[in-house]
Every structure is written in structure tokens, then in C-alpha cells.
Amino acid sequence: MHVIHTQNELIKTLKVLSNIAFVPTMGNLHEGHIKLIQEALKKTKHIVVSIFINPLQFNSKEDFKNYPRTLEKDLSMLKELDVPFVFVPSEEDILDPLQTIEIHLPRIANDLCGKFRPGHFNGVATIVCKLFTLIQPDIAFFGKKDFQQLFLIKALVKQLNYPIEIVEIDTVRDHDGLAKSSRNNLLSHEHRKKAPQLLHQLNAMKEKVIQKTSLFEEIEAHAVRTLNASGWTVDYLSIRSAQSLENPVHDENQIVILGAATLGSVRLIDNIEFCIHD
């Protein structure tokens, strides 16, 4: 396994390779990341996994400081998976000291998670573009747990004409349904037991949407009240079009319900995607 720390070394190493697959991460790897890597390994032997905790996508210095850092364990895991290339740049190497240029994203980037984390997706998109430019992958793998992020990256690749195939991988869940996330490690024992309530509410909302017994606004409001009453602080629980992330039109069939809520000091996100059949 070749661990690369600078962009110059990365470019020199990869320029002789073709059919490159890319899996971007912020480290603290879990089963969700492993699934992405395993799917990439089915496509090509030239795989690059990046580990970079992107300061541009954090709204809070405290959140950035507390993000789990487990580089030694991550590298050991990647070695066991036979990942050939790992890119671990320093902040100084990947970010310009000024960094005044950012990607202008569509309006939907300021809704849902973007409403509660201003500038978050601009920060994500800026680093993703940098990594795409440096690595020049043919294919890149992203998880569906970050549905809004995936939606925006697909739009970015299409509209900026990146010759990259984006592969979407289903959310990997724990035994009780909690979506795998690096932030799960920050949950207290009691909060970890309560964490599956988020998915439970999303599923309850799904059933009401399918039954068509209530207005979407009423379904959302009831779910928010239920989670808040259970000790959560809900940012949003929202029923959207899976195609546009806008509010569904009356005959919409492809639906995604997205949620973000904080338990203790840990913010969790999740979503479920489904079709309404007449």
C-alpha cells in the first residue's frame, strides 16, 4: 500500500495509470466506507482512497476539533483491504492560504442541511473538485446516507463536464437500523440506544405518505414533535422529490424523506427513498 502525502507525489504516481477508482473519506473508517471500497475493488485494481478532514465544510471550530481522528487504525484497515493508494494530504498541501474561490452550487444547497450549516456544501464541493482534478478518476464512489451531498455532487459532475461515473452505494446500517457514521462514535451509551428513533420516524412518515391519509406538512410536523419530545433537537424531517429535492408535486412517485437531528451534542442524518405506487 502506497501512502501519499503531497499532491505532487500523487500526480506523479497516478499519471501512468488508467481506469482509476476514487473513494473520498474523512477517515474514522467504518463498514459504510468498507462497502464503498469493496465495490470499487470490483471495478478496478487502481483505487485511491483519500483521508482528509475538510475544514471548509465545518460550521463550528469545535465540531472540526472533535471530529474523530483515527489515522493509524484507518491505514491498517485499508492495508487489510489491499487498497493500493491512500492520499493523506495536509491542510497546507491541499488548501490555498487564501482559498477565495469556491464552487457556486444550485439553490437547493442552501436548503435542508444547507439551511442549518451555511456554506457546508460549498466547502464539500470545493474539496471534491480539487480531489477530482488531482486524481482524475474514471469512477468515484459515494454513499446514499448523505443524500443531499450525493445529489449535489452528481449535479456538479454533470454541469462541469467531469468525465467521471458516480456510483451510488446504499446506506450501511447497524443491527438496529442506525446508519453507519463516524459521528456514531461520539454518542453516549444512552444516546446510542435512542439513536435508531430517527430511522423509526422516517419509516413512520413513509407509511403515512403511502397511505395518503395526511398532508405532508402534517406528517412532518407530527414526526418533529415526536422526536423533540423524546429528547432530540430536530433540524428538519422533510418529504421531498427524490429527483429534484424540491417539495413533491401532486403526482410525484419517487420520494425521499430526509432527516437531521441532534442527540446530546451529536448531529445525525438519515434518509429513506421509495416509490409511491397508485
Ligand code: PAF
Contents of the next structure:
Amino acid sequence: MHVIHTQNELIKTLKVLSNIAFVPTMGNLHEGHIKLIQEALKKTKHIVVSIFINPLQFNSKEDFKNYPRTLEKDLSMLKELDVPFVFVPSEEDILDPLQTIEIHLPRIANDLCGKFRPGHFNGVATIVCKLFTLIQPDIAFFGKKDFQQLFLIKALVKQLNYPIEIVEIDTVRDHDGLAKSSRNNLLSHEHRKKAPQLLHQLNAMKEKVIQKTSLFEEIEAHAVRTLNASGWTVDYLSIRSAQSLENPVHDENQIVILGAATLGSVRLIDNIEFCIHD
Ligand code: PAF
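Any chance you could show the form predicted together with this ligand after that form predicted on its own?
Starting with the chain above, the whole complex follows.
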């Protein structure tokens, strides 16, 4: 396995290769990342995994500081998986201290998670564009757990004409339904036991949407009250169109319910996608 630390070395190494698959990560790898890599391995043996904890996408210095850093363990997992190239750039190498150029993302980037984490998706878009430019992959893999991120990356690839196929991979869950996330490691024992409540609430909302028991706003408000009463701090629980991420229009069939809520100091996100009529 070739661990590459600079963009110059990356460009030199990849120049001679074609059919490159890319899996971007911020490290602290878990089964969700492994699934992305396994899917990538089915397509090509030229896989690049990046590990970079991108300061541009964190809203608080504290959150950035607390993000789990497990590089040695990550590298041995990647070696085990037979990943040929890992790109681990330093901040100095990949970020420009000025970084005044930003990508103007669709309006929806300031809604849902974007409303609670201003600038987050601009930070994601900036690093993803840099990595796409340097790696020039043919195909890149993203998880559906970050549904809004995936939606924006697909818009970015389409609108900026990147010749890259974006593959969407289903969320990997723990035995009790909790979506795999690097942040799960930060949960206390007590909060870890409570964490599947987020998915339970999304599923309860789904049933009400299908049964048409109440207005969407009432379903959302009830779910927020229930989680808050159980010790969470809910940012949002929102019923949206899976196609546009906007509020569903009349007779919308493909729905996604997205949620973000904090337990202790750990912010978790999750979503479920379904059709109202099969
Ligand atoms: O999903 C993530 O881990 C990050 O947002 C990404 C895509 C690696 C960009 O830093």
C-alpha cells in the first residue's frame, strides 16, 4: 500500500493510471467506509482513499479538535482491504491560507444541516473539488447516511461537468439500527444505548406519512417533542422530497425523512428513504 502525503507525489503516482475509483474520508474508518471501499473494489483495483479531517467543514474549533483521529488504525484497516493508494495530505499542502474562492451551492445547502452548520457544505464542496481535481477519478463513492451531502455532490458534479460517476451506497447500521458514524465513538455508554431512538422516531414518522394520519408539520412537531422529552436536542426532523430535498409537493411519492439531533455533545444525523405508494 502506497501512502501519499503530498499533492505532487499524488499527481506523479496517478498520472500513469486509468480507471480510478475514489473514496473520500475523514478517517476513523468504520463499516460504513469499508462498504464504500468494497463496492469500489468491485469496479477497479485502482482505488484511492483519502483521509483528511477538513477544517473548512467544521463550524466550531471544539468539534474539529474532538473529531476522532485514528490514522495508524485506519492505515492498517486499508492495508487489510488491499487498498493500493491512500492520500493523507497535510493542511498546508492541500489548503490555501487565503481560500477566497468558494463554490456557490444550490439554496438547499443552507437548509436542513446547512441551517444549523452555516458554511458546512461550502467547506465540503471546496475539499471535494480539490480532491476531484487532484485525483481525477472516473468514479467516486459516497454514503447515503449523509443524504444532503450526497445530493449536493451530485449537483456539483452535474453543474460543474466533472466527468465522474457518483455511486451512492446504503447506510450501514449497527445491530440496533444506529447508523455507523465516526461520531458514535464519542457517545457515552448511556447515550450509545439511547442513540437508536433517532432511527425509531424516523420510522414512526414514516408510518404516519404512509397512513396519512396527520399533516406533515404535525408529524414533525410531534417527533421533535418526543425526542426532546427523551433528553435529545433536536435540530430538525423533516419530511422532504427525495428528488429535490424541498418540501414534498402534492402527491409526491419518493420521500426522505432526515433528522439531526444531539445527545450530550454528540450530534448525530440519519435519514430514511421510501415511497408512499409502491
Ligand atoms: O463525508 C465525509 O467524510 C466528508 O464530508 C468528506 C466527503 C470526506 C469531505 O471532507
